[in-house]
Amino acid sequence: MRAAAATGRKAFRRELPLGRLAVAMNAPTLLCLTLVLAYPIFYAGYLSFHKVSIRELRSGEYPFVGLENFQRLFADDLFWLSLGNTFAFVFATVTLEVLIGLAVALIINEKRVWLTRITRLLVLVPWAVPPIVNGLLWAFIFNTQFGYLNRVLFQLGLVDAQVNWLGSSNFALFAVVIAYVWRTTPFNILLYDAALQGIPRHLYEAAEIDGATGWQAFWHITLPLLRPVLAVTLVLRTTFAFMVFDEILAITNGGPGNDTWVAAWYTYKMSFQPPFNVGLGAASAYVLALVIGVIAIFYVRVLYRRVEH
């Protein structure tokens, strides 16, 4: 039986080499990715070099304008304000996600912590909340008149008057950061938790025998072995943070003024609200994608290392 099966596999390989078999097996996936991802990307690139507004959308004719959309983009102070807000938002959210996620993962991985399984289940709750629902939830929490945050702070004696969180240029972006981090941190916790469980215990036992402290074990064992996972989470969380939209829409709607405009919000406003300049919006999206790509390459080159143990 085994000899016959081996003969059959050899005959199959002669009929279709493994390389061609791999291409054939992956062709449906590649086709789906091409239709779902590649076509919209190239079409957006096409639009970024053409004049596309309400008039052109009605006529179906898009005049070629070359780099005019990019020139207008880089000359727009609002774009640079949005990009600056985006970098501030990304830095704050990614930093908090990594620090909080790693701290919680380390805690729930300790054998001494009770109800660890329940803890792992509870951290999934924020991740299950849709972004727009999360934004509406936190918009109510930060509401000046009816929000729970002002009520709690007033009862604790920390404030003596209602704080206009969402109407203040000092607090509005901070409020969006808190809402976003609450929803997305469980993603980091789950990845760090899984990675921590894969670290061999004998490494810590050897370090303990050598007299290493808990901090030294974390710095020389845990952190180096988590470096590949840290690189992955940084790339993913940075990418998604650059594309934040739902929380901005639900919590501040870009306000007060333009203080919470981010790059994705700028792209949306330019493309789908007056002046309905889809070409300018496409150029903005491409610049944002380029920035994300450069940061992702930096993360991978600096942080990612193949670790064998």
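Residue numbers count along the first chain shown, from 1. Here the structure is a predicted model, which is why all the values come from computation and not from measurement. Think of the rigid core as the biggest set of C-alphas that the two forms share within 1.5 Å after superposition. Compared with the form predicted together with the partner chain:
- Core-superposed comparison between these two forms: the CA of T34 exceeds or equals a 2 Å shift.
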Contents of the next structure:
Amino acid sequence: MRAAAATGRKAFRRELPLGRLAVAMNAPTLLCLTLVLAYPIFYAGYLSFHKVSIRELRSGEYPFVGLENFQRLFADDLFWLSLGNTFAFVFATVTLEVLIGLAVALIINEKRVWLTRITRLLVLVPWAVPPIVNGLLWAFIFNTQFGYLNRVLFQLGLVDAQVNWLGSSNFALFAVVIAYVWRTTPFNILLYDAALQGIPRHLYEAAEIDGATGWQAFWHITLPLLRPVLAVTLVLRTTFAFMVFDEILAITNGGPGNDTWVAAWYTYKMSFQPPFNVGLGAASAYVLALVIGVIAIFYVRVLYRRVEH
Amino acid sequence: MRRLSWRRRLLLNALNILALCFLVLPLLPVVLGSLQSEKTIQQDVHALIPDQFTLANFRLILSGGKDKGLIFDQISYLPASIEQFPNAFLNSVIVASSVTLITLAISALSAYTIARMNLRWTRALLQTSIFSRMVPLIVLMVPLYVLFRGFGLLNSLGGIVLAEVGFLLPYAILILTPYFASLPVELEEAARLDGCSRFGALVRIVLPLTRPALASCGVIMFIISWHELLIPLILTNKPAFMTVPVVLAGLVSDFFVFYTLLMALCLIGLLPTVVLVLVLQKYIVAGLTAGAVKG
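Return the form predicted together with the partner chain of this protein as a structure block, the form predicted on its own having already been given.
Expanding to the full complex; the earlier chain stays at the top.
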């Protein structure tokens, strides 16, 4: 008895106090987060108030310019065009992701049909395709001369001349929307499917006894219970759609003209391609982060509060 | 459960076929494109199925541009990135594996402290992780480029790994924490009564039990790292350090690379993660739901 207590005490003495142990165990995380997340965020703020281009990068001295980067940014029509395109892109993709995601989740939730097993098996495949590959594959589909969209439409007898899809300023952004929605919707399907399986069956059985139609059951049982997961997907999909980059690069490269410039593309082009204006790029990135932050707070406030009641 | 009426069954089968078309049809052009020659695809611009199949594109890529075969014999110029592709593939494997292992090791420690130690600042760490997922990567890339330039970390696989680990850590913590919290505390307490230290209990008792969660988290980290374009694109400009997505991005609107060859490159680029998803779907589903629902 006494021996056991002694070893117990010994083990206890060997151990760091809880607080210090927690610090030690989190040291690598805190180091990484500081170096790659926290410091860069503040540093981006610093850069946005300084003149940083090729010459300054070489010399290592960044002269302070106050609000000049932001003034140039807000005076730049291309920035406003990019921001407008981003909002249109986010609105279109998030709407489609939620609607298609919900539809497919409801379809594969009926396990009495054998084919749902195949659909379930393949549901995550688009999500697994690398974004840049996704962009290139849709660029091939939409290609004027050799693309498969024109081939299919020709075989169906719907077109007789080849359509230049990506050259049309009205369609080009929508082409990127289609490609992006194809890759990202599986994530929503997955979350809705998990939530649907958590809804107890007896609720539907009771509704059926009360004479409710399938549509009424969906409207009064399924949808209210899906609200938390709908909120989560809205927040996540919105923030990610604001950052779209790979598909723009591969499908339109910002074109035709500047018609498909989006916010992340603007930052990239300004910072890393001539004229290499890193200060201006940092300023535009900060504005983008601010917009995302405001929208995320809005969503969390509005949707989560409703969910709690 | 009641049997479905034949009408409902027919409707649901039709809807399933529609869903399947949505999911897999866009991948067919990649396969068909990669299996034909430039000549075949140009000859008949209306055909869906080529009248001749060839593996020449793959032979050219896998031989690093050396095995030109009959089709590419005429072509005197090929971008250097075709020769670099096998090397880029290797770089991608190295980066994605290192990112996965390092992220798992670091995030498991943090997730455990958040789930078990219940300190105020570890809870704040969880909230920071949720918040960090919403920071646009492009915001980080501008300062990271300037910083890494100063540290001499541009054009090194280590720099790419470091940046990706930092970016993925919060997500890994979000995926792992609920799982650690769901394990019964009694197991650890029993181990500690037997003289195990807290850290010893974590390594000997808790971690073996969390193997499924570590697998979930690990495979998701691998996939995201394999997909990552922006980080390696901005941190490298020498072909020797490029990953697969960077090489592919470099071929956008390169008139010397025809779509048939490009689709073959794409197919090789998407195969690893698509196969992972098909084989390990159960783990990925568990990880993605765990990482999202609490967010």
